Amino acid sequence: MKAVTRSTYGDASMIEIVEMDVPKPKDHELLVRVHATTVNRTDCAILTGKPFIMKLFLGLGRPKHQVLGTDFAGEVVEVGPGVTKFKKGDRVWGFDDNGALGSQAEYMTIHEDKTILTVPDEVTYEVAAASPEAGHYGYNFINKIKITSEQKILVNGGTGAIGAATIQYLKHYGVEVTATCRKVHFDQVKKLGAAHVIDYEKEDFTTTAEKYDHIFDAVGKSTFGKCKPLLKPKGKYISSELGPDGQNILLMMTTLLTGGKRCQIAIPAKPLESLVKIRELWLSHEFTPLIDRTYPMDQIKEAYTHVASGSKVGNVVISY
C-alpha cells in the first residue's frame, strides 16, 4: 500500500509517499480501506512538531509514528479476532488527533472501541472525512456554555473548518449568530446559519458596539482583552488556541477565580459524543462540512502547503 510518511519534524518537504505492507488487524481491530482523509491544522502541527508542547506527545527528538493522518472515511475490509461492533463491508468514519492513527494511507487499522462509527448511505466518503475534526472542535465550543435560543454569539473565523461547523451547531439550537469572514464569502457564511456577517478585512469586529453572550474565536486570532468589552456580564470568550505566549491558560484560571466575564480554551473531549451529534445532524440535513478543495494522495505536499498558508476555506480533503 501507499502511505504518507515523515521521519523528522519539518514542513511539507519532509513528506514522502512510500510503499508499505498492508497492516494485519489484531484482536478487536478493523482493517479499513481508506477512501478519504483530510489535511487540517492538527495535521500541520503533527508534521512540524509546533507548538513545542506537541512533541511531548509525539516524541521529543523524532516523531514516534511515521505515517500521518488524523481522520478518515472508508470501508472495513477485514475484522480481527473478537470484533463485535463492525463487520466486513461497513462504511465507517472516525478520527484520533494524537498523531498515531496513520490514516493518510491506503489501509489502516483501528480498534473497534476507538472513535469510529458507521457512515449513513447518503453521506459520501469525502463529506464523512471532512466532518470529524472540525465538527469535534466545534461541538466542544458549544459544550462550554449553557446554550439557549435567546443568545447572541459571535464566531470569529466563519469560513474556517471549525468556525463553519460551529455556526451550523448554533443554528441548530436557534442562536442568533454573527460571524467574521471576507466579503466574498458573505453568502456562503449566511447559508451556514449566520444572521449577521462582518468583513474582517474592512472592520475590526472588536470595535463594534454590539454586546454578545459569548464569543467563539474559532481561529484563535483575537484575544480575551480585545473581546472582553463586547461580552455581556458572565459572558465567555472561548478560543481554539492558547493565545499569545500561552496567555489563555493563565486567563482561564484567573477569570474563573474572579468571576464575571471569562476566558476559556475549547479543549476537545469526548470525541465519540461529537461524532454521534454530527451523524444526527447529517441525518436531519443540518450539518455539511465546508470543503475548500480535494487533492489526490500524490499531491499531498501541496495540500499541506495550502493548509499551512492559512488561506484555506473550510476543509482540505485527500481522496483516493
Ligand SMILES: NC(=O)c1ccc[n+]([C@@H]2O[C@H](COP(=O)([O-])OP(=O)(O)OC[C@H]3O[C@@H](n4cnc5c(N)ncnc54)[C@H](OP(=O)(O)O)[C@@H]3O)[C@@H](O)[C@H]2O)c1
The other form holds:
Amino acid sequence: MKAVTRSTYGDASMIEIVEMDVPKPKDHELLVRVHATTVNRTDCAILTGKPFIMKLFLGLGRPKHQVLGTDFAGEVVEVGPGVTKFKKGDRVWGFDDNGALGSQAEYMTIHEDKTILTVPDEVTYEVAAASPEAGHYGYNFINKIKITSEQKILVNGGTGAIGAATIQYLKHYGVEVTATCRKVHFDQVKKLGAAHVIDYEKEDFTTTAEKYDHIFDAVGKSTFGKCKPLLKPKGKYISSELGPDGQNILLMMTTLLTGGKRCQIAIPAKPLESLVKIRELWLSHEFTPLIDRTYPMDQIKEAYTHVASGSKVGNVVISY
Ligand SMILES: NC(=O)c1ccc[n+]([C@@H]2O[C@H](COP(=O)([O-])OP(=O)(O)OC[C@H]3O[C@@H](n4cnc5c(N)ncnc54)[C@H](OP(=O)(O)O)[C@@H]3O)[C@@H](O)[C@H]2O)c1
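For the form predicted in complex with this ligand instead of the form predicted alone, what are the coordinates?
Next comes the full complex, this chain leading.
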C-alpha cells in the first residue's frame, strides 16, 4: 500500500510517499481501506512537532510514528477474530489525534473501541473525513457552556474549519451568532448560520459596543484582555489557542478562582461523544463541513503547505 510518512520533524518537504505492507488487524482491530482523510492543523503540528509540548507524546528526538494522519473515512475490509461492533463492508469514519493513527495511507488498522462509527449511506467519504477534527474541536467550545437560544455569541474566525463547525452548532441551538471573516466570505459564513458578520480586515470587533454572552475565538487571534469588555458579567472567552504569550493557561486558573468573566481553552475531550453529535446533525441536515479543496494523495505536500499557510477556508480533504 501507499502511505504518507516522515522520519524527522519538519515542514512538508520532510514528507515521503512510500510503499509498505498492508497491516494485519489484531484480535479486536479492523482493517480499513481508507478512501478519504484530511490535512488539518493538528496534522501540521504533528508533522512539525510544534508547539514543543507535542513532542512530549509524539517523541522527543524523533517521531515515534512514521505514518501521518488523524482522521479517516473508508470501508472495513477485514476484522480481527474478537471484533463484535463492526463487520466487513461497513462504511466507517473516525478520529484520533495522538499521532499514532496513521490514516494517511491506503489501509490502516484501528481497535473497535476507539473513536470510530459507521457512516450513514447519504454521507460521502469526503464529507465524513472532513467532519471529525473541526467538528470535535467545535463541540468542545459549546460543551463548556450552558447554551440557550436567547444568547448572543461571537465566533472569531468563521472561515476556519473549527469556526465553521462551531457556527453550525450554535445555529442548531438557536443562538444569535456574530462571526468575523473577510468580506469575500460573508455569504458563505451567513449560509453556515451567522446572523451578523464583521470584516476583520476593516473592523476590530473588540472595539464595538456590542455585548455577548460568550466569545469563541476559533482562530486564537484575539485575547481575553481585549474581549473582556464585550462579555456580559458571567461571560466566557474560550480560545482554540494558548494565546500570543501562552497566557490563556494562567488566565484559565486565575479567572476560575476570581469568578465572573472567565477565560478558557477549548481543550478537547471525549471525541466519540462529538462524533455522535456530528452524525445526528448530518442526518438532520444541520451540519456539513466546509470544504476548501480536495487533493489526491500524491499532492499531499501541497495540501500540508496550504494548511500551514493559515488561509484555508474550512477543511482540506485528501481523497484516494
Ligand atoms: N485546541 C486544539 O487542540 C486545536 C486543534 C486544532 C487546531 N487548533 C487551532 O485552532 C485554530 C483554527 O484552526 P482551523 O483549522 O479551524 O482553522 P485555520 O486553518 O487555522 O483557519 C484559517 C482561517 O482563519 C481565518 N483567519 C485568519 N486570521 C483571522 C483573523 N484575524 N480573524 C478572523 N479570521 C481569521 C482565515 O481567513 P483568511 O484566509 O480570509 O484570512 C482562514 O480562513 C488554529 O490556530 C489551530 O492551531 C487547536
